[in-house]
Every structure is written in C-alpha cells, then in structure tokens.
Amino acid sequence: MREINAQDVTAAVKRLCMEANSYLPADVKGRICDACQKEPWALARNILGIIRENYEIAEEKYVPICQDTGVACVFLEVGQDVHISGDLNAAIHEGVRQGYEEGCLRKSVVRDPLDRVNTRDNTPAMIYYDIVPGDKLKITVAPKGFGSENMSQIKMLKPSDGLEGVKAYILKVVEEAGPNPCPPIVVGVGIGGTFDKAAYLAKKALMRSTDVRNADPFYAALEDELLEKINALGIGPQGVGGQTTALAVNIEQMATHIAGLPVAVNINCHVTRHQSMEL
C-alpha cells in the first residue's frame, strides 16, 4: 500500500487552479488556431483572432484566460492501493482556497443556492471520484464557469427516439443555447446510465482532448458528424455568424435500463480548461 499526504494533495490542487485558468490545453488551442484558417466569415475569422491573442496573453502574464474563473471540479482517479494519510476531501477544498487566494482569482462559489452567501473562497469543490488499479493518484481540475454550465441540459428520452432522437436532442441544446455559452463551444454528451450518471458522463467527456475520438467507431463517427451540423447552425464565434460554432463533440457512453435512453448535453466554451498531475 503507497501512501500519499494529504498535504501534497493540496499543493498540487493549488498549483492546478491556477495553471486551469491561466493556460489553456494544447488541443483546444490548436483548434482554435485551425479554425481561423478556414473561417471564412470575416468577422468571425476576426473573433477567433482576438480570441488568440486573448489566450496568450493570460499564458504570457500568468493571468486568468476569463474574468469568470469558474467552480472548481475536481476529478480524482484513485488507485486502489493508494492510502491517503489525512482527510482527502478537506486537503482538495484547502487546495482550492490557496490556489484561488494566491492566484487573485475570482471567487464565484455561494454557499447555499438559495441564500446567495458568497463563500469568498471559491469552496466547496465539485469532487468526483474514479477507483482504478494501481497505486497512483491522479488529479484533474477542470474551472467550470456558468455562462455554459447554464446551457446545459439533461433529458430522459423514450427508447424509441432511437439515434436519431438523440442526434435532434443534442442539436436542439445547441441551438437554444446561442451565443449565451460563449462560442465556439466544446460540447460533452453522456449517453446512458441514469439520470445523474449520464449528466456525469458529460462532463468527464470535456476532460478528454478534443483531438481524441472515443475509441468505439460507431460513436467516433457520431461525434465528427454532430460537430458538421452543429457548425451549420451559423452560430459563429460568440454569435456572430460562421461555421465555427463547436470546436468538438465529446461522447461518453455506458450501459442502461431496457425502458431508458438518458441523454446529457454538458456545455463549455472556448475556454475548456483543464490541468492535471500524478501523485
């Protein structure tokens, strides 16, 4: 049995809160990257610019890539002969508080959605937990801000809607969602499971390289073909007009009920970040 300090668990959940908002992943960067090349509309072509310099800008300074630097999920791939000595919740929320006070980022979190009292730490974080083989433990934080969390939807569809119902579903979230979420926009889809399960599903899709198809085929082809039509929606970069609405459809699919067809569309922007360690 390895064993890890909780301690440590918290100095590499500070360092990846600020690194999250300051550096965006390669793959998304390079998507980006592409798609002004080949939009051909000239104001779009001219946001995606903007949107370049905007990214290299927070690298270059080390400063937030948005003003909205997000809720803080924190994924957690747990080896099963790993032992953590101290409390492991509590080491990921002090994480949180030091990278978000240390990195003068914005503390977004309230501590109760109805009373609206701000936690002013940017506490509690959003934990989600893997056990994997082996002895290691790796720790992904992924800032999560709510201009696309809010157009984000979840429904349980009929068997009978079949693919072609999941395909119209997906296109509709996209749709209504418009230029709210900030686009272009990277869309995490969770196909079954249960209600909370696919919504999970979701938005462990946004943590995989928008370069990586899932490895089923059926579903890799379902992805490339979602991404055409929902850049021919002429959405554009932040709802002006063009072919660059998405820069990649994400699925993550599992087993479910006979009676159910789970569907969750998990939205994030142009800013998709992400960062994570081994320990």
The other form holds:
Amino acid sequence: MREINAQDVTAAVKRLCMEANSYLPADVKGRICDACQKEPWALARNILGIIRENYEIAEEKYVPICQDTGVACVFLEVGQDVHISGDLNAAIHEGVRQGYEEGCLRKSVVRDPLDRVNTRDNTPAMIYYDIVPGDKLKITVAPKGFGSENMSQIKMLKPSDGLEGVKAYILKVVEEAGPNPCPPIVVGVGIGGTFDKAAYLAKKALMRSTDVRNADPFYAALEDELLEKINALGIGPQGVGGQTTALAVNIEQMATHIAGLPVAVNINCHVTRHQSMEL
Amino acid sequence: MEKRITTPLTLEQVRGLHCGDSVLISGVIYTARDAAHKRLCELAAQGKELPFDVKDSVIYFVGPAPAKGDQVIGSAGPTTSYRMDAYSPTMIALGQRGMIGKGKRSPEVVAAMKEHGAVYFGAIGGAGAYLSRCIKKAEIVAYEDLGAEAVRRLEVEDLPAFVIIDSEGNNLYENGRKEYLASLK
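Counterpart to the form predicted on its own, namely the form predicted in complex with the partner chain:
Next comes the full complex, this chain leading.
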C-alpha cells in the first residue's frame, strides 16, 4: 500500500486549477493554428487570429484564457494500491479554493441551483473517481465554462434509430447550439451505458487529446465523419459563417441495455482546458 | 475595414451600422449580466432612477475575472446573451442603444431594437485575455454584492466587435452563414 498525503493532493489541485486556466493544451493550440491557415472566410479567419493571440497573451501573462474560469471538474484515477491519509474530498475542495483565490480566477459557483448564492471560493468541485490498478494517483483538472455546458444535450434513442439516428442527433445538437457555445467547439460524445453513464462518457471524451482518435477503428472513423459533417454546416467561428465550426469530435462508447441507445453530447468551446498530474 | 465608434451611441450612429460591420468601440460602457439586469428592471418598474444613465448607453454582458498584478481588470470576454433576453427590451425602451455579447437573441429583443433603434454587437467569446487589454479603466457603480456580476463602468479603447443584429433586424448569424455556404457553390 502506497501512502499519499491529502495535503499533496491539495497542492496538486491548486496548481492544476491555475495552470489549466492559463495554458491551453498543445493539441488544441495546434488545431486553432491549422484552422487559421485553412479557413477560407475572411471574417472567420480574423476571429481565429484573435483567438490565437488571446491564448498567447494568457500563456505569456499567466492570466485566464477566458473570464469564465468554470466550475472545477476534477477527475481522479486512484490506484487500488494507494492509501490517502486525510480527507481526500476535502483536500480537493481546498485545492480549488486556494487555486481560484491565488490565481485570480473568477468564482462562478452558487451553493444551490435555486437560491443562487455564490460560494465565493468556487467550491465545491465536481469530483469524478475511477479506481484503476497500480499505486499511482492521477489528477486531471478541467475548468468547465457554462456557455458551452448549457448547449449540451442528452437523449435516449431507440435501438432502431441506429447509427444514422446517432449521427443526426449529434448534428442537431451542434446546429441548435449555433453561435452560443463560442465556436470553434470540441464535441464530446458518449454513446451507450445508462442515462448518467452516457453523460459521464461525453464529459470524459473531452479529456482526451484532440490528436488521439478512438481506439476502435469504427468509432475513429465516426469521429472523422462527424467532424467533416459539422464543419459543412457553415456555422463558423463565433457563428459568423465559415468552415471552422468544430476543432474535433471525441467519442467514448460502452455496453448498454438491449432496449436502449443513450447518446449524450457535451460541448466545449475553443478554450478546451485540462491539465493532469500524477502523484 | 473597421468602423471606429465612440460612446455614447446615438440613434444616428446606430442607423449607420449594418449587420456584418467590424467595429472598434471606444468610450464609456457599462457591464451587466442577468442578476444585475434583474435588479435594473425592478428599479425601472418601480419608477426609480437607475445607477447609470441608460440613454444612448452600451451595455457589455460580462462578468470579468479579478484583476491580477497591475491589470486594470481580469479577463473580460462576453457571456451568452440569451440570458438577458427577458430584460433587454425594457432596457432598450429606456434608451439603451447598444449591447455587446455573444449568441442568439429572441424575437422580442429584435423587435425592441427595431422599434427604438438599437444594435447588438458580438465580441469574441473566449477571448477574455485579449479583450481585457482594451479596458483602460474599471470601477464598480452598483451591486458590489454580486461580485463578478456587479455593474461596472468601463472605459474602453478600440474594443473589437462586429454587428450581429442591426437596427433593421438583419442578422449576421443567418446572413453570414448563408453567404459562406453560397460561396462554396
């Protein structure tokens, strides 16, 4: 059994909150740069240029890429041979509290969905646990903005809807979102599981590098096909028209019930942020 | 070529702006999101004075990040505008001329824009670090308890935006996409 001190988790989460909000992952930057070269529509190209300059400023000055520094989604892959000394959940929330304060990040969390009183320290974090083999603890912090989160949807399709139904639904969600989620977007898709598992898979899909395709060749091809179809919609950066509506489509799939075909679409904006660390 | 515009924004200026125009905005603008809009409209309903002069004003839908180091203001890009749709017609009827945000608006907002003469600008969502550099001065004028959502008076210089919906109701989200798709044929 390997011991990990909860205080080390706090320090890691704090650092990851700050870094994730200022440093865009290299794969996302690469896709934005590519789009700057390939976008044929003039206004769209200008917008992509500003989006690129924006992440450069954020990185250089170590300031948030976007003012919506999100709700902190914290993913933990806990090795089954790890023992945490101290309160792990509390340690994560404390890391978020410290990171958002010290990093001058916006506090965007309300304590209750209906009374809407701001907690003023961006806690609680949204925590997701996965138990894995080994004696390591991997922490990923993904600040999730709500301009794009609000445009996400889930639907329980029928098995008879099949592949075509899945494709049509994903395109419908992107179409309905239009300019609202700050395109160019990254589209996370979860197919299968249960109602809640599909949504979880869609969010998890957004944690994967946009340069890594689904391990299953069938789903990898589906990711490519959907990206092409989304970019043929013409919505464009910020919805002003153009070729660059999405930077990537990431799909995660799993087993499901004989009667069901759940599909969840979780949308991210071009500020697709996440940073990881292994303890 | 960008059009340079300076606030306060008059009806005459608004009439000269057309869907798809790129603009650089300078002068004083005010920030408000849904929580502040709710309070502003409640004041208006009670016939009370608002904390800033709404006539010919431009409101930026933004909840900035806190300032860091020597910054005037933290990252400050637009929030999604549809959450203000319930309130914007009231504000436009009171004399507001410009809105800066991102995303779609309701038919009711567009109708008020056409009736009273107002314009909806889109700023680049997610470009908060870039846009904060155009803000030269920031001070809270009302609702400090709302934190990021307080009403701020901003002095801006050459804030880049484009006309999404003009005072005749022409919409860049519809027209721009149509024109781009037509260009492929």
